[in-house]
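The data below hold one chain only, encoded as structure tokens and taken in the form predicted on its own.
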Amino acid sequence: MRIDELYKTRKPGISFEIFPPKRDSYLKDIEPVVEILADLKPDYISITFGAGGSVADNRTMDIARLIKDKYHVEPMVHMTCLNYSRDEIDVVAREMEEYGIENVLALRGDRREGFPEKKDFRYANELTEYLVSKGHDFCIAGGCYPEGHLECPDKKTDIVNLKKKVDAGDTLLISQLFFDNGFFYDFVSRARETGIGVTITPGIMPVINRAMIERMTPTCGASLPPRFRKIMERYGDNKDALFDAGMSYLVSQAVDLMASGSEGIHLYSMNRADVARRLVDSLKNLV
């Protein structure tokens, strides 16, 4: 079922993002996580797609089929376009249709050294336009950036570019991770003022690994508020303490988002089923 159609009948709830493990035994590695996530009754589970890889590498599609066919949860397949041609995108889209997968997250993808860019697509809105032009009946979601895209000169231009995605056919938006809800609320307000009326779901991630957070935040543009920094400084060298403190921060962030009327919660789970379960248990009476 298309996620945008689902949201016409009920309010958005909780969704998860996972990524394909790198080992050849990826299905064996990921299935225990999928089983737990599916048991938590999410709206959908999105699966990342590695930039620069071959479209013949079907790890993303294999996991999407597992989620849909065995666990009966709607999958959302990430589709990046910077490193792919129209013909390669056609291969992925045809596979999605063949397997009954109706939801795609259309992204430009990150620029990465060693992965040459192709000339067919420059921006995510062009990928959305192309999928629509080919007549695919997908729910096409797009990414959005509460603190602005790193390559965008200012927040006003960033919203203008986001409007291009929606005008092209995105019917759902999922935000980049952030740690200060104020950025998200300001972003949604500006988006609505610009005429963007589709569902905007906030994406959040816990701080349970100090090195990972410090590595990720410069590349995704998420700033670290003082309260967040205190958690890392105090508990960063204590794995168990950091997990508890990070989950406490995540839950408080999610509760504030829900209380403020946000349209669901999208958890960047890092393939950690324990993180997803604790969040869902903490919000079970709020969603």
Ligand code: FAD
Second form
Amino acid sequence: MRIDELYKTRKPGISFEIFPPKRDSYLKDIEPVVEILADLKPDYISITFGAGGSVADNRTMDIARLIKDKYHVEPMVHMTCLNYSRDEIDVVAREMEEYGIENVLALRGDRREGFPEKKDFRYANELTEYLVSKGHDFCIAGGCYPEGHLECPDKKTDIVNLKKKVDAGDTLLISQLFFDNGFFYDFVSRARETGIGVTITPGIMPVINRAMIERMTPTCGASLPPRFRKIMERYGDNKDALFDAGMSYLVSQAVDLMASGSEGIHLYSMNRADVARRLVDSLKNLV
Ligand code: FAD
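What about the form predicted in complex with flavin-adenine dinucleotide, after the form predicted on its own?
Below: every chain and molecule of the assembly, starting with the one above.
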């Protein structure tokens, strides 16, 4: 089912993002995670796509099929366009149709050394436009950036660019992770003022791995609030303590978002089923 259609009949709930494991046994590696995530009854599970990989070796699609066919949860495949031609995008879109996968997160992808860019797409709105022009009946989602995308000179221009994606056909937006909800609330009100009316789901991630946070935050533009830094400083080298403190931070972020009327919660699960389960358990009586 298309996620945007689902959201017309009921409020957005929880969704998870996972990534394809690198090993050749990726399907076997990810299945125990998918099994637990599916049991938590999410609206959908999205699967990242490594920009620059071959469309013929599409682990994202394989995992999406597993999620849909065996676990009966809606998958959303991520699709990046900077490194692909229209013909390559056609291959992936045809596969989606063949396998009955109706949800796609249309992204530009990051510029990366060693991954040559092709000329057909420069921005995500062009990918959305292209998918719509080909007549695919997909729910097309887009990425958005509460603190502004790193390449954009200012937040106002970023929102103007975001609207191009919605005007092109994105019917759902999923945010980049953030650790300070204030950025998200401010972003949503600016988006609404600009005439963006589609569902905007906040994306949040647990602070349970110091090395990962240090690696990711400079590339995704999320700033680290003082309360967050304190946790990292005090518990960064103690795995179990960091897990407890990080989960508590994540839950308090999610509770604040829900109390503020947030349109769902998208958990960057990092393939950690234990994190997803603890979050869902903590929110089970909240509506
Ligand atoms: P765009 O919307 O194209 O924006 C990129 C930049 O260009 C922004 O600065 C924007 O302001 C500007 N811009 C946009 N449109 C125009 C225009 N028409 N004219 C001028 N300027 C414009 N990356 C992966 O490789 N794989 C993944 O699976 C993946 N999943 C993600 C999931 C989510 C929820 C999010 C938020 C990001 C994800 N990313 C992923 C990262 C994403 O690919 C990068 O952030 C990338 O740098 C931007 O992608 P985008 O689709 O937001 O780009």
